[in-house]
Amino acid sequence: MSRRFLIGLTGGIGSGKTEALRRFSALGASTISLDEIAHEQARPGGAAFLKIVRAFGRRILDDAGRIDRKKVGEKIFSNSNFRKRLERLTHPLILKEMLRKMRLSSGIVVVDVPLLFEGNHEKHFDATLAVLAPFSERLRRVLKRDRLSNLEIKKRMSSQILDEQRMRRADVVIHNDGSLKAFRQNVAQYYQAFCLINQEQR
C-alpha cells in the first residue's frame, strides 16, 4: 500500500466542512465521514442500535423501529448528562471504525471528526484542518438546512468549542467566509499542497 497522508478535518456546525470533504473527495482524496459511520452504526442492526435504545428506552424509536435522530437530539443538548452518555457508548465503536476505514485507506485521507479537538484525536493525523465560518453565516446556513429553531441551534452550537480554539489547535485554517467558488478553490490549493507533502516523504 503507498504512503498515507491523514488528515483531520473539523469545524462548528454549519462551518462548511461537509462541502469541504465532498470537495476533497472530488480532487482524488479518499474520504472517511464520522457522522455517516455514526450513522451507520444507529441503524437497526448496527454496532451501536441496541446500546443506544437500552440506555435512552424505545420512546427514541420512529414507527419503523429505527432511531429518531431528532428525538436523540432534543434529549442530548437539553441536558449535558444525556450527551456524554451516548458518546461513551457510541465513540469507542465510531473510534475503532474509523482507524479500520483508515488503515485500509491510502494516498490524502481526509476524515471529518467533528470533535477532533474536543476528543484530543489529533494523534491519529499527520495534519488537522479547522473550517471556521463567522456565526451569524453559520446560523443562516443551518437554518435553511435544518428543521430547528434558533435556540435548538445555538444549543448545538454551545456544546462544541468556540473557533478561537480551533483556530489555536489546527495546523491549518480554511476561513469560509465568502463566495462557494472561493471556498472550493482554497481547498483545492490545499489539497495540492498535502499531495506534494506526501510526495516528498516517499
Contents of the next structure:
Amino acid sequence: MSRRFLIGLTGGIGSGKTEALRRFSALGASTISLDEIAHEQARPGGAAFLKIVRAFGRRILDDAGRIDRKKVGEKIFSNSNFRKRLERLTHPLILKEMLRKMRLSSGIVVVDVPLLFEGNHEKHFDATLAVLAPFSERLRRVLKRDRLSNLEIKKRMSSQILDEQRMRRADVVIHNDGSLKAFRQNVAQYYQAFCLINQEQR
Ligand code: ATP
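Okay, that's the form predicted alone, but what's the structure of the form predicted in complex with adenosine-5'-triphosphate?
Full assembly next; the chain just shown is listed first.
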C-alpha cells in the first residue's frame, strides 16, 4: 500500500471546499470533513453536545432536543465572544477526532479544514491546498444554497481570513471562478499530481 499523503484543504465560505472534497473522494482519495465531525459531535450523545448546551443554555435546542444550528449560528456570528467560546469548547475535540481519523487512513488523504490557517494547523499536513473564488461569486453561491440573508453571510465571512492570505500561505491554490465542470477538472489534475508525488516518495 502507498504511504499516506495528507492534504489540508481550505477556503472561504462558499469557495467550493465541499465540492472539491466530493470530487477527491470520487477519484479515490480518502476524505475527512471537519464540518461533518463537528455535526456528529454536536448531536445528542456526541462528545460536544453537553458542553455546548451548558455554555449556551437550553434555548439553543429545538423541540426535539437537538442543537438548532441556525440559533447557534445567529448567536456566534453576532457576537465574537460567543464564537470564540464555542471554538474553545469544540475545536480541541474536533482536532482530536481529525487526528484519529488521519491515523487510520492511507493513500491520498484530503481533509477539509475551514480554519486551517486561522488555527495554524498546517503542521498536521504534507501539503496545504486553498480553494479561492471571488467574494461576489461566493456570496451568490451561498445565498442560493442556504436560507441566510446577505448580511448574515457577510458576517460569517468577516470571521475568516482573506483570500490574499490563503494564497500566500497555501502550497497549492485552485481558483474556482469558472464552471463547476472546469473546477472538477482542475481538482482531478491535482489529484493525479498528488498520486505521482506519493508514488515517488515510496
Ligand atoms: P462552506 O464553507 O459554506 O461550507 P464550501 O467552501 O464548502 O462552503 P461548497 O458548498 O462546495 O462551498 O460550494 C458552495 C455552493 O456553490 C454549493 O452549492 C456548490 O455546489 C456551488 N458551487 C461551487 N462551485 C461552483 C461553481 N464553480 N459554479 C457554480 N456553483 C458552484
